[in-house]
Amino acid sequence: MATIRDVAKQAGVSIATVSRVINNKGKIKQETETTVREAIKKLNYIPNKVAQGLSNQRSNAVAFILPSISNPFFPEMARAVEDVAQQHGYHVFICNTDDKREKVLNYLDNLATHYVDGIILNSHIIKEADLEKLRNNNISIVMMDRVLEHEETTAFAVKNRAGGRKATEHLLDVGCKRVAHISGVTDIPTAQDRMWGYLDVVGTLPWYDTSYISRSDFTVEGGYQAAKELFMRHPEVDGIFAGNDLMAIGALRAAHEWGKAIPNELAIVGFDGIDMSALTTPPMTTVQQPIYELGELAMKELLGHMNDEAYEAKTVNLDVELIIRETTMRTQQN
């Protein structure tokens, strides 16, 4: 494999000349450039980036930080992300955090030392104190679901409040009596959103107490755990909101063990539309992110970030869409 000392005595000329055109720096003469290029040519030499980003201070590399792979939404967002990054010459880190803020601040501590260009966070339990040496090394920061107070931070998210009103009321809609809601963990901005929806439409009904709410982590068995519950406290519940479509997955297997019908006696709805959600039996009601978009608007966000001087940033709430399927087609109502 040809070197940068190959291709200078090839051409004739010092490693510093063959660096500059390489790396476009410094007044060059037409002919002199034409002949290290033609020498790079025949040799077939391929530059260091690694060198190449040393020298401009730029990599051609991001980080994605998420909180979980084996959650089906985020490696979907991950696939837009590496998608746009690709198609302008940049790779992509992705670092799995499982939701645990130590691995979060390695990663930054790791990352604000070694060249990466910008940074795409999901993660809510950051803090706007722990981005401070990441711009202080001039790494541009996307935020994904969750929303800094720095004037220099763009976010993307969903109307996720709207999206827990849209699910509530299609189960009232199709005759439920008794609607309960399987929520995330308290600090998760979005699962608080969600809930908030939920309570919008039926905080205020005769029937409805706390005990409705069960809470539980964005999992499958999370979501079957918090259904048992709910069971427990309220045979009569007929309608199922679940915070995730993991969760949403996981009371429907609970159901099926307690011998309710899906969905004449249980209706329920997810949230995300991941696409696993069209796969279960019956195939789940849910309220669709447009998880794709959100990966794709976050990178050109970022690439604008890292070469627009005159970068404002913004923040972005995305429209959600119910999709029903089978989990809430009922063929009378209750």
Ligand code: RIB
Second form
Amino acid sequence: MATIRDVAKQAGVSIATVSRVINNKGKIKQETETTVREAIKKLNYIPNKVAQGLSNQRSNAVAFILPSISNPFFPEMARAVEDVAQQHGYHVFICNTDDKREKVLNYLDNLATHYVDGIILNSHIIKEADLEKLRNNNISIVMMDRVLEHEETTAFAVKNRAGGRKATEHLLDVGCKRVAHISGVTDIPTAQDRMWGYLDVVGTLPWYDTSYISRSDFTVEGGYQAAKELFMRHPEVDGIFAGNDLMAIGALRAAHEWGKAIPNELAIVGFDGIDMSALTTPPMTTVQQPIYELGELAMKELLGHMNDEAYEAKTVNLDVELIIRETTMRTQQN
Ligand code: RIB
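Can you swap the form predicted on its own for the form predicted together with ligand RIB?
Up next: the whole complex, starting with the chain shown before.
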């Protein structure tokens, strides 16, 4: 396979000149550039992106570290990151961590020493000290969704607590008398904030106690099991706010198995607004996150940071929207 040295020899120029042509850097006579490009074509030379990155400290690649590739929320977010990255000539490495700290640290160690110019981080198990190594290697960082509150790192998230309130208020507004909550993993800030939003609405009502909260894990199976627990513990429950759409889908399955009429005997609201939430039977009411916009904003911010534009760390919390579908369109008040 031809090397940069072969190209330089073929074109009768120095290796540095070939490198400048490949990287579009520095002033080069048009005649020289043409000669070099002809040599590249003749020899079918393919620049080694990694070597190229190492030589001029740029790889034109970024990484998106995310909690779970099997939850549709994150691939929908990755779509936006990749669209913006590719529009600006960047490749994206998708790094699935399964929310395991050792996997996150392994990715950070590998990414810190090569291959990427920037990282978008979506992980609640990161600590500020973990990011120091990245900063020391001049790697730009933007956090998204599950964010670490830190003055040095820009973060994009949504108003989770307000979204939890919207979901719970909606269930009471449609006539539910006893509203329960299925929470995500409660050491995840997004899950915690949604649960606080639920408690803001029902926490002081006379009937409420903590047994109306069933803790789960953001999965369909987890939501299914949590809903069955609630049905046994509180058969009077006629409304459920689930902390994400996958758990709401699991709760819907449990409700069908228990013969509960949706929404008149049991109304359900999810959170995220993944495409699948519109495809359930009946279609799911949910709190829609601006998933694509989050990914778009995070990648655009990272581009600015990587290209040394004036960089001012900030935290941006976007609004969420209640999308009302049939799992809460009750036709009769019990
Ligand atoms: O569905 C997965 C959840 O984890 C989403 O709600 C997202 O906000 C992330 O925190």
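Positions refer to the first chain, counted from 1. What you see is a predicted model, and the numbers here were worked out from it, not measured in a lab. Under this definition, the rigid core comprises the largest set of C-alpha atoms superposing within 1.5 Å between the forms.
After superposition on the rigid core, the Cα of Ile15 moves by 2 Å or more between these two forms.
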